[in-house]
Partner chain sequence: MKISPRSSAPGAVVAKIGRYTFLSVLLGFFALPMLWLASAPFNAHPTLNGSISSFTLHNFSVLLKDPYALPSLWNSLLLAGGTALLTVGFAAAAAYALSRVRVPGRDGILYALLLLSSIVTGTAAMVPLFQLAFKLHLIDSRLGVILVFTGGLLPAAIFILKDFTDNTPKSYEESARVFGASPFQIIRHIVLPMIRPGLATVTVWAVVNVWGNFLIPYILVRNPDKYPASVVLYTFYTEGGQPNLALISAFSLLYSIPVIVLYLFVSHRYGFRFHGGIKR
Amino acid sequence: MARTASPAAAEDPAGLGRARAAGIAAPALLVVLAFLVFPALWTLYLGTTNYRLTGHAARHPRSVGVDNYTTVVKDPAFHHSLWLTFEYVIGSAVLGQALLGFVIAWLLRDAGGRVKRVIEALVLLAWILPSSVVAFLWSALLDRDQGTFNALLHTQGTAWIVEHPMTVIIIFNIWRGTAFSMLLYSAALTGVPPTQLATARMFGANQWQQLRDVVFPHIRGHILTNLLLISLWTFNDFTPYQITGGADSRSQILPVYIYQTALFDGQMGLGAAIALLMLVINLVVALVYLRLLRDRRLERVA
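If we look at the form predicted in complex with the partner chain, what structure does this chain have alone?
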């Protein structure tokens, strides 16, 4: 059916009216306000108190001004955690997932049949299985005495999770999250005109030249979108806790560090102060991303 956008298409075709519209939009907005906006603002306040989970300070929290923030900023443990988080995001998301996801999408782009289906299914499964399940699967795989990994490599007796916790969670997260990049890049690659690739091949361009001259210019926007999103998600990822247990400071990325400080040690005020820094980092990344999204939308409209 031919559909022409009528210039006369008015607002409010069902005759809902402002009041009823506000009424049906209200529940969603209220829930968001209470459980999303308010907690974010409250973090600001909590970070300035000596709030604790138990004891005297739990009942009578006192304002400590910016003490928490100065403590955090000077704390070497916090610096360490921040550095680990950086390693984790760069290693597992930016280098790991994005690269592997692209390579898979590229290799499978016109592969048909079973190989493609099986690989895609496995990669996706790793992404959608519950985190508790995959965390245990990896603990089992890397177990010191009975793990399949040690059996394969004949390295019995190596406790990978204890000896190399950062490497383990980085590899784990590559395994866990590559699916998103793979899906995004496959979709992006379908948008590369096959005739342009064929032309490049006709002139004798090799794979790398095809990628550089034809593919990347087309999917630049997707690459940026992908990097920002997976960085944001990885930065906020709590799953490593379920593998490492959280106590080992050599693998305390920021989410785990906050949990340990606020809910395990009970220093809620201090934890809130760290969380605020995390919120700010999230905000910066998200702003860049939304900016990009809006520009692309405008581009599409224009």
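Mind giving me the form predicted alone, seeing as the form predicted in complex with the partner chain was just shown?
Lone chain follows.
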């Protein structure tokens, strides 16, 4: 015997569908509220107080308005840390991971199956290992007295992390993060029509001309997407602290600076203000990339 819909469901099927959709989405919304919205609002609140980890201000914080933000903006240490962060992002993400990832993907596009799998596995291994493990390995590699790098170069007493901290963390981040760019570009290159490359070669185009006139126009959207993601990830990367310990101001990028201010110095209110300014910078960078992506889509439609 066929089942018939209830009168209420028959009268308002759209309302029933909305109720079911809301029930399905409710758990995800609760997670977003608990782990994104509430921490953001709490950080905004802390940024307007003198809250500290210890002392009277820890138990009875008072509102200070925008004093924390004005203090941060005028602080030379913040300017120095912000500059180091942009240097870290441009050096390791934009010029390092993006470029090296494309070079590997381009060279492997016609490689044999076994060679390609081995190289991809080695690159991916650096990406999937826990950050604490790879930070320890790099510390051992660059150790002053018994480091592998000094042994290979037959040098003694060179403390690479102490003497060249910014160079070390940039190279480390390139080594660790190139895998994502390689995978994205490998997928993007499969969408480049082989017939266009063959036609370009037939008319005498060299490798650079093929890239400029055929490959890059097809994968420009993928390049911008990759730059957006790796720039934001690198801008918020805390792994350098696991290598340098944050003791040297020459490599104190913004995430490390926030950690030192909020936890080591105990100035939670000031640290929250820096974190909010960092969030604003992230949004500006994201909007710039999204604008470029939108312009790219409009060009394709036109």
